[in-house]
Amino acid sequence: MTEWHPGSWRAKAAKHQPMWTDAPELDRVEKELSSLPPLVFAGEARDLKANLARVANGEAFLLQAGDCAESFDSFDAVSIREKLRVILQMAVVLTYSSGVPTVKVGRIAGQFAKPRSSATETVDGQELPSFLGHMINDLAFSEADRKPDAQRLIRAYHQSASTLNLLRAFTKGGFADLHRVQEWTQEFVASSPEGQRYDKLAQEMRRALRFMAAAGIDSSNHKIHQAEFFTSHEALILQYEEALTRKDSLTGEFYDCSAHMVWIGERTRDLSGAHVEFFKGIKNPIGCKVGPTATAEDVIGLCEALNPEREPGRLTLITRMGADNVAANLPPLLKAVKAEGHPVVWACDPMHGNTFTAEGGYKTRDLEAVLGEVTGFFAAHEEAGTWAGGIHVELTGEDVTECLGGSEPVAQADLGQRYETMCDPRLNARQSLDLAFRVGELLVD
């Protein structure tokens, strides 16, 4: 057997790659990616590890969320505050409500490039390269937009380390501080019927964090005063992954330091593939997606594949079933997997499974349907004896209109008012807290 480096995945079939046209400026990129710092360090990644194999053995819950596709575009550091704002109120409602820590991982600092179903569109005549993200092409139709540039594969790699440090800035320096809570609110959550119940619970907090401190409890640890947020993506893009990969000076270890967490979509989890083969030697934690044409047979070869030595936390079950086909589908993999011994973290995305296409031609998510699927995500879990682990959601901290329904309903006819999304329709923030009280209800159900 070849022994694994970080270049093994070239000599596998790679799906859902762009058709890069200059092989030697891509080479350049790769060498250039390759001498440039970690974005983040195998420590940083082991820790997550042992926070998800808390999740793996129920003792916590997992927070995986963010924006569909990054763009180069609407990069400030105002949108990425108020995206982790939002995810931080998530964590709030789901840690008071559960009793149990929350791990946050975001879909950020890397969430450049995206999977498609058609590798080209017609527009009017003209067929062209599918956009792809931020990290191959441009959303514009045109042939130069659409063409694959390996240079946006460094630009990714630059907005990935400023929004690293804008993150660390704001879970270190006081921004994510416990006793701030009711400040994380923003303008229009707070006017909203399920902002006025997180503004009961954020009083609740601050009333028992001024008891601690009458009592004499000790309310230093920094636990309070700071956040323990992750950064992950999908690790499409195979070059830009290998590229970034660097060998642990403390473990001889590999790991992907492009983010502490990545994983495999639904449509490149063959195991046989690419990026299975390049999965198979970091050692991050890593996520699959599981959708519902997955077999039981399929998520085993997942399971001993990617995770043979069993360890907790290693390996992610990320379920996208979809609302309808959640209670068949799911129950078979549930009982396989315990009953091979697997330690996996099962997460819910109820967003992709979800997606259809409403009058007008915006692509939509219906809330309604997205709870349905995680409480039949949890209803399944509560049959087979497991722990429903998580939550895999798009959102955004901005008030656009892309998702229906909600505590303050988007309806079809309000779509096209705030639809900013270069892909996928995201959550906005109060359909995130609509989403964060439900979990949290299902947790101590």
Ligand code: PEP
Given for the second form:
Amino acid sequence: MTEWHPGSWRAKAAKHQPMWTDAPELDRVEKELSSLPPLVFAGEARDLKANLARVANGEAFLLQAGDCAESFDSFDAVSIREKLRVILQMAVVLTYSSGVPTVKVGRIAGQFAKPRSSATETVDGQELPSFLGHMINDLAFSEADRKPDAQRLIRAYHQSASTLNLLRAFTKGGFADLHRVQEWTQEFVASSPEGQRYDKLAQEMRRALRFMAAAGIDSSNHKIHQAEFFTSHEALILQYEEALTRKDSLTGEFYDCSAHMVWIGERTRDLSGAHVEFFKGIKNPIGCKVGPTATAEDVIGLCEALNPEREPGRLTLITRMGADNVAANLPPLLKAVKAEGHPVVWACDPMHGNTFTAEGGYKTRDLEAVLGEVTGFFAAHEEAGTWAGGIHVELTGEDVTECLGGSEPVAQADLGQRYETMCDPRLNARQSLDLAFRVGELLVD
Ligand code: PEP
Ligand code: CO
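Rather than the form predicted alone that you just supplied, could I have the structure of the form predicted together with this ligand?
In what comes next, the whole complex appears, and the chain from above leads the way.
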């Protein structure tokens, strides 16, 4: 058997890849990407893995959140800041409720490629390739816009670098100070019609911060002043991921330096496929989506292939069953993985199994179904004696109307008002906080 190398995946079948038409151009782009600096360092990926090991051990909680697909068009400091703000707010609520640290990972700074249920889209009799994310083609429906363009891989790299730079500045430069985050959350509670429900938790949080200040633990403590924030995306386009995979000079091991964590999607998790092959050799903490068709054997196979050394924090299984299926489908998987003694992080993606098309043709999700799946996830873990380790959600900091429900409810008739996503519907800032408070309640139960 030949030794793994970053290009090993090329000998296997890769699903959901674009139909690149200009092979020499793709080749040039790969060479250019290989010569560009890494976006993250191996040591940072190891830090995240250590944090996730604490989640695997039931000593921390994972919050992984961000866009379904990042956009080249709506790329500005305000939208990045607002997304970060809502994730930090959710994390404070979760940490306070659970009494354990929240590990914060964004679907950001690299989340540009999408697997699609259909390879083509037909409008008025014209059939064109589906939109595959801004790393590959454009959303506009014309032959030129939908043609895969390898130069977009370079643009995705540079946008990821700027995004990461801003995230590092925000999280280390005072924006993420715990007192400020708590104040924002306080505003939410004060202005929310359902706020009274959360008021108790918010008041306790305020008292705890006051107590810490009185005890001399104040903002000069960097843990209060700064936040640790990591990046992640679905590593779908393997040429891009391979080009950013570098040998760590400290350990001699390979890390995919396009993000701290990368994950395998539900559609590309077959054991003999190219994605699993690529992931076997990188040492980052990795995720794998697990949907309703996954059997216990599939999941054990993934654990063995992706984490043969049983390293805690290496593998996060992100289950996305759908609110109606979680009670039946999740328990056998929890039981099997527990029986085999694999140390995984279990996270719940309550978004992708709960998507439907509403009147007017809008793809949407109802917050009640999202909460339903999270509740079922916690119940299944309680029953199995395993740790419900985290949530994985699609959200934005903006006031969009893409998902239904919430404490300031979005109704079907409202969906058209601000429906801006390029791909799946995202929770808006308020719905995201609603979710955090509700998950917080599940964590204290
Ligand atoms: C996603 O996370 O946007 C996604 C496509 O998910 P899944 O692979 O679970 O369908
Ligand atoms: Co999505």
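Rigid core: the largest C-alpha set superposing within 1.5 Å between the two forms. Numbering follows the first chain given and starts at 1. Keep in mind the model is a prediction, meaning the values are calculated, not measured.
Asker: Kindly check if the Cα atom of E311 is displaced 2 angstroms or more between the two forms relative to the superposed rigid core.
Answerer: The answer is no; the displacement is under 2 Å.
Asker: Given a superposition on the rigid core, I'd like a yes or no on whether E204 shifts its C-alpha by 2 Å or more between the two forms.
Answerer: Comparing the forms between the two forms, which are aligned on their rigid core, E204 does shift its C-alpha by 2 Å or more.
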